[in-house]
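The data below hold one chain only, encoded as C-alpha cells and taken in the form predicted alone.
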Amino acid sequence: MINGSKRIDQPIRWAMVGGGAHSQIGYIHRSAALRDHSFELLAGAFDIDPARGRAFGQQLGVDPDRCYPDYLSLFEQEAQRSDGIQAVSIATPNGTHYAITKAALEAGLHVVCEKPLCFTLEEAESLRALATARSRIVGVTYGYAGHQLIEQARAMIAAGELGQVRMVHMQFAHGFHCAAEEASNPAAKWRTDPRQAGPSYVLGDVGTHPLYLSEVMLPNLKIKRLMCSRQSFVASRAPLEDNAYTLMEYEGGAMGMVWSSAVNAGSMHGQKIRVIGSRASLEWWDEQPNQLRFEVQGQPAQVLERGMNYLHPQALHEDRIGGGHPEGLFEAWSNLYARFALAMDTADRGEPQAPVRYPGIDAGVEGVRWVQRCVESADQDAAWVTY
C-alpha cells in the first residue's frame, strides 16, 4: 500500500504547458503529480494569454520569473538554469500536441502529454524515434489505466481464469454533447474543430481510453483489421463524428468492438470494458471503479472489491486507503504519475528501465494508429482495413 513516503530521492522538477485557470483537466494533472513527493511544480506557460497565465501560476505558488509567455520561452530559459525543469506536462488542445512534444524532447525533457499524441501516424512514429534517440520518457494520460482493478483483470486473464478470450466489448459513450454545446461552450468548441481536434472527435477524445484499457488487460491481443462507421448526429460537427462504432478482428480470431459517443443521452460517462472468455467474463465500469464483476458460466456472479486481500498482489500494491472506501480518477492518475516519475528518474540516472508499466510513447503511437485506421475505414463506407 502507498503510504506517502518518497519513492525517488528527489522529486522530478516539473512544468506545465496549458492547464490554466479555465482548463478542464489541469487540476487533475497537478493533483496527481504532486502527491507522494513525485513531482515539484517549478515553472509553466499556463495560458495562451501570458498575463493571465502568469497570474494563475503565481496563485499556484510558482515564481513569477518562471511563469513564461509560451512554451518555447519556457524550454529555452529553463535549459539555462542549474535547477531547470526535467519534465513537462502538455494540457493544451489536440492540434498543439505534436509541436510542443517535439520541442520538449528536443530540449531534453521528459513529457507527459494529453491524448491524442498527435494527428498522424507519421508524426507519432517521429516522436517515438526522437524519444528513443534522446532516452526520454513520454507518458500519455490514459488516466484510468492506473486503477488497481485494471491490474487485477490483467492478472486474472493472464492466469487463464476466463479461458480462451473470444470477445472484448468496449465503450466510452457519454451524453453531454447531445446538442451543439460547442456553440456556447469554449471548452467544447475546439473539440469539434478539425483544425484543433484533428481528423476525429469522439474516436480520439474518448474511444482510445477503453482501447488502451484492453491493451493493458490483454497485452498479447493484436488487432489484425478493423472497420468503422461514424456519424455526425449534430450536423454542424461534420466532418467530425460525435458517434462511432468500430469492429475489430484480432490475430487468432477473437473479436472486439468500441462504441465511442458524445450523444448517448442520459449517460454520465459510460466507460466500460467487458472481456468475454470461453469459461468466464470480466467487466469494469469507471463510474463504479471499486468493483470488478467476474462471471463464471453456471455459477453466481461475483463482485471483486478493490483493496481486499483476495486480490492479486499487483492490484493491492498501489492502494492508498483500505477496501470499501471510494477511489477513482484522482487515485488512478496519481498512480500513473508515480510510475512516470520512477521511469524518468531511472532514465536520468542512466540505469536500466524501471520495471513499471505506464502508457508511454508506444501507447501514444497506437492510439494515433487506431484513430487513423478508423477514419480510413469510415471514409470508405465502413470497409475493412488492415490494421
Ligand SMILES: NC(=O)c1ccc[n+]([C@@H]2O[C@H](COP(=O)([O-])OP(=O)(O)OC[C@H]3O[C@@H](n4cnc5c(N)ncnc54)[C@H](O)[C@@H]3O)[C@@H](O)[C@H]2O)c1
The other form holds:
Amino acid sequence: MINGSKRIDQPIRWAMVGGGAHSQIGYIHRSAALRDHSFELLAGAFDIDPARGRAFGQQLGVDPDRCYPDYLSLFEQEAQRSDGIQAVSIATPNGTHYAITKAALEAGLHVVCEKPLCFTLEEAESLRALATARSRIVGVTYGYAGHQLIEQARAMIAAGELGQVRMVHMQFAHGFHCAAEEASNPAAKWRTDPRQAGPSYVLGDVGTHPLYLSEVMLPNLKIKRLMCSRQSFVASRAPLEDNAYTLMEYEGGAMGMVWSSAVNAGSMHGQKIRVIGSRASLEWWDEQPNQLRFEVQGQPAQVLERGMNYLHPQALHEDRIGGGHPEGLFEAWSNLYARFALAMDTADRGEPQAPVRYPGIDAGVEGVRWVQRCVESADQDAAWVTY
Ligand SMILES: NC(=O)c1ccc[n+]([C@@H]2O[C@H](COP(=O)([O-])OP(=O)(O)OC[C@H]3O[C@@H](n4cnc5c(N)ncnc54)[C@H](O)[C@@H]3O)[C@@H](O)[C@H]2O)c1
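Switch from the form predicted alone to the form predicted in complex with the ligand and give that structure.
Let us now look at the entire complex, which starts with that chain.
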C-alpha cells in the first residue's frame, strides 16, 4: 500500500526537457514524479521557445538561473553544479527523443523518455548500449502499465487461470483525428509530419501502448512474424497512417492482433486488451481501469475490482485508497515514476538492481522494433515479415 511515506532517502534531483505550458503531456509527468517524495523539480528547458520556457519554469517554482534555453545548456551547466540534476524527463515531439536521450546519457543522467524512444532499431540499440555502459536507468512512459489491474492480469495468466493462451486482441483506436485537425492543432501537426513523428503515426503513437501491456501480462509470449496494413483515411497524412491493422503470429502458435487508429469516429481512447485462453478470457479497458473482466467459458462473467482483497498481492501493493474509490491515469503514472525513482536511487548507490519492474530501455527498443517491422510489412503490401 502507498501512504505517502518516503521510499527513498532523498528525492531524485530532476529536470524536464519539453512538457511546456501548452503541452499535452507535461503536467502528468510533473504530477506523477512529484508525488510521494520521488523527485524534486530543480531545472528545465521546458519549451522550444526559450523565453516561454523560462517564464513557465518560473511559474513552476524553478530557480530562474536553472531555466535553460535548450537541453544542451541544461546538461552542460547542471553538470558543473555540486547539486546538479541526476535525472531528466523528455516530453518533446518524437523526432527529438534520440538526440536528447543520447546527450543526457552522455552527461551521466538517468532518463525518462516519452515513447517512441527513437525511430530506428539501430538508434534504439545504440541507446541501450550507452545506458548499459554508463549504468544509467532509462524509463519509457508506457503509463497505462502502472494500473494495478495489469499486475492482476499478469498474475492470473501466470497462475494458469485462463488455460493455454490462444489469442491476444489489442486496440488503441480513438476518434480525435477523424478530420484534418493538423491544420489548426500544433500537437496534431507534428504527429502527421514524418520528419517529426518518424516512420509512422498511429502505430507508434498509440499502438505501442497496448503492445507493452501485452508484454507485461504475457512475458513469455514472443512475436515470430507479423503482417500490417495501414491506411491514410485523411489523404493529406500519407505516407503516415491514421489507421492500421497488425496481425502477429507468436512462437508456440498463439495469434495476436493490434488495431491502431486515430479515426475511430465517436470513440474516446478505445484502448483495450483481451487475452483469450483455452478456458477463460480477461479483458481490460483503459476507460474503466479499475475493473478487469474475467470470463470463464460456461459461467457468468465476473468483474474484478481494483483494491479488493481477493486480488493477487502484486495487484495490491500500489493501492492508495482501497476499493470503490476510483484511481486513474495519474496514479498509474505515479506508480511508474516511483519505480523509476527506486531504480535510479539504487543505481546511484552502486547497489544491485532494485526489485522493481518498469518499462525500461528494453521496452523502448521493443516498441521501436514493432513499429519498424509493421512499416516494413505495410510497405510490402502487408507481407509477412520475420520479427
Ligand atoms: N505516454 C503517453 O501516454 C503519451 C501521451 C501523449 C503524448 N506522448 C508523447 O509525449 C511527447 C510530447 O507529446 P505532447 O502531446 O505533449 O506534444 P505537444 O506538442 O503538446 O508538446 C511538446 C512540448 O515540447 C516542447 N518542445 C518541443 N521541442 C523542444 C525542444 N527541442 N526542447 C525543449 N522543448 C521542446 C514544446 O514547446 C511543447 O511544450 C511525444 O513524444 C508523444 O508521443 C505520450
